[in-house]
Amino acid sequence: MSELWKRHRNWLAPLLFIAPGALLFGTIIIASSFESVWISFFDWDGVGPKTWAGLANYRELFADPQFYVSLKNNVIWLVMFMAAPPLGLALALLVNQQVAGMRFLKSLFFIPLVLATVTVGVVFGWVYDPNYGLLALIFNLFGATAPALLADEHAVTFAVVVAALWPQIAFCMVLFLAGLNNLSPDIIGAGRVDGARGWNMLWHVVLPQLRQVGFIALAVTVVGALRSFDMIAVMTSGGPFGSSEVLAYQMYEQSIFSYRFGYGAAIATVLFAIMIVFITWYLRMMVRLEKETR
């Protein structure tokens, strides 16, 4: 046995370390995903026997107006969340300056990242309160009445996304701070010798070295926008009248409250397909970037 280990330890040792994580990932993520797709072809209440429904759940889903409301809201989340990486980069460049008191400022910007999503949702629920919230106080200073954003079906999704952007920007800021701390001093020095200053230094010297970090920030932001659930559950519960629902929340509502696990699985499958498209594009871009940096 020891002889076998000595001869093959170069690949056996990594395999033993990877095996537990791979087993968990394969069971919890991969197998569960295939099981969800399989359940989407059944009419099932989550407890009793499954009844084969074929594509009936998908036909009903694509004829459901609420599905398109949820899909539109997911697009709104995705578009607005694209502000997180550039704003995170801007904050990272700001707090990375060697100025007195900047460490304290950095900790303030870092606070949203350590707060639970539920906490952020509750806090912004108070902020948006049209009677006693921070927004009401600001409007009262100008003699105006604050709008009830969370009760307005046209504004509620934008209000929730703004709340969710707060910790997302902080997360992107931390990613870019790590990237800024790993910049090559030789390249920076060469840029200064060539006369690069200000915007030219940022655009031609700094940003090219942050491309990989930028792709990670983009990926995390897109996935966060597509799987948005917590803030909606805490702040609006999908209301008013389902106007703030996204696909993840609609899946949860149909499965847990309506006992339609097959229909909920169909929604999950559509959301999974959307994510697969993005993940495929992302992996292709990362492989291309790796080839360019070699």
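Residue numbers count along the first chain shown, from 1. Note that the coordinates shown come from a computational prediction; the quantities given were computed from them, not determined experimentally. Basically, rigid core = biggest C-alpha set you can superpose within 1.5 Å across the two forms. Compared with the form predicted in complex with the partner chain:
Taking 2 Å as the criterion, A19 counts as shifted between the two forms: its C-alpha moves by at least this amount when the rigid core is aligned. Put the two forms on the same core and the Cα of M275 is off by less than 2 Å between the two forms.
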The other form holds:
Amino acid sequence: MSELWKRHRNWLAPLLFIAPGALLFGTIIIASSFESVWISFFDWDGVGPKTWAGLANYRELFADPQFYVSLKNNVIWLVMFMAAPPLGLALALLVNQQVAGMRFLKSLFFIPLVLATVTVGVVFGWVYDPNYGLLALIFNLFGATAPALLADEHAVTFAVVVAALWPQIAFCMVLFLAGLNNLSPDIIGAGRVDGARGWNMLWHVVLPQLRQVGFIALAVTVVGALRSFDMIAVMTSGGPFGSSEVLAYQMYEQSIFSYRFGYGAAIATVLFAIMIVFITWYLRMMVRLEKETR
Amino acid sequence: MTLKTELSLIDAIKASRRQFLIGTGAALAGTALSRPAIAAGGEVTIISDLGNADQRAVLERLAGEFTKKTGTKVTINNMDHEAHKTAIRSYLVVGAPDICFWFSGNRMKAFVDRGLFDDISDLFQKEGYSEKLGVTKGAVTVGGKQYGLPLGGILWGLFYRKDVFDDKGWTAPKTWDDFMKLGAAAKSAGMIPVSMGTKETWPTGGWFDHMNLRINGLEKHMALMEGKISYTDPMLKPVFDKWEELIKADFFSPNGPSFGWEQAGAALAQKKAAMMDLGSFIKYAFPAADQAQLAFAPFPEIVPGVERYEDFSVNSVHIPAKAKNKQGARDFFAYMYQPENLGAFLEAEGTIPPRNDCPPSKDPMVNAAVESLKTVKGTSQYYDRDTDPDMAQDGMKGFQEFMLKPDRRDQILARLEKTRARIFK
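Take the protein just shown as the form predicted alone and give its structure as the form predicted in complex with the partner chain.
Zooming out: every chain and molecule, the one shown earlier first.
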């Protein structure tokens, strides 16, 4: 027995350690993904029998104007969310100064991260309220009437993304703060000896060391933008008339409210196909970064 | 801890989890199977969706009394109202309770058609419910058989503040002309004629119901709900013409999609709006001191000669087809449905009793609605209860868009027609 173990432990031990995680990941993520794709070929209300529909769900989806509205909104989310890493970095550099009271300021910037996304959505919903909201108060101060951002089909997505950016920027800030704490003092010292300071120091000495963290911040932001859902559900329920829906929300609405699980699965599959592009990019970058640091 | 309390603890855990941890409950099921039977009279489990704490308390009291009388243990699992709407679809198939709360009419029929609700015509016969129930019996009947017990009904219509109307010398509008004049008067008094929040789209569905019922009558309205009439049919033209007239005259709250019915109701309570289209639950948007000022008026007549039909939605209780203790559930129904018990349960919510022998309500709003119902010729339930849920979702979204962009009417109706053609093949 022990002879057997000795001979095989090189591969048995890792296998045993990986097995529980792999099993969970396999059933909850991998198997469900495949099932989703499979369901997308059916007409199914979630309870009754499934009927084979072939590519009908996809054909309908690509002819559905709502799909393109959702897709466009996904792009808006993605582009606007790209502001989070640089803003987070700027904030991190700001609050990383050794000035009295900075700890307090740091914790203020940290607050949105502690709040649940739903809370942030509700709070911003109030801010945007055209009658009683903070925004309305500010506009009234200047004698203007506040726009009803959440009732305007063109403004609504931007208003929701701004609300979602608040915690996202804080998240990036925390990542960069951690990165700033891990800067190598040797390299900084060497830079100082060579006369680097101010902008040069930041650009040539500090930022290169933050590459890994920056990459993670970017990846997390991309994923965050694509899976955006809770904020929309809380603030607008996709409205007015679907103009703030994204693919994830449309999938939820079709499956849960309209009881069209096949159609919802087709949307999920398209979203998955978009995500896989970013996941592939992420994995390749990860591998490359790991090789560099080795 | 004594053995007995320990056992009842396990029992409680098991009962409350059973419905929710479907599929992952194998381990729990193990403890459940090895459990000795404590309750000799069996057990009845209920899943309810009551948001009203007073009403929950009445249900718990009835359950307690029932247990004392019969020895049958009753477990009530209350869920969030909206979450329950999706949960019921899975628990009716796997892990059904013995009794569940739901909605009568088309929403009930959807489950009856799939064989998920138990036929309780025998209970109707035995208890003689047919003589006691009025129109609501039809709401739980499919193909001549009864599949549930109707609970409280909500009569939809216009609500206003008595003090405001007295103050301004207004009267509740009876005809379309009255309504238009009242709206103009409200606007010149700096008020919104009709308060409506459409963040959740359903209030638009109710408004459409009222206009369509007043213009085309019940039969054609129900045919539309059942997908037998096209959304591009010329019969709908006057409905949307009249609606557009109201929108263009700024009758409704500006920026409706920014808020829900609660805020819209608050605007009525704060005298910022003249009227609002809702059910009696509008009182929850009013401070307790102001509730006495609330008054009900039916939606005004539009086309003279069309009989009065109203949206009257009725909630209900059912026995799932996969329930384990169907007899126990029937016994509990019989107890809960006794006039005084049912009356107490509905009084807490302020809805209209389906039985004609319930004690008279102390709520003036309920009594007003009961009076008003006597002159109603026929009832539908509500847009999202009468038509297919998928159709309702698209329909109410379309109405919300119409209220913001009335110029897009043709596009919207063409889209709804496409949805109708897809669903009602």
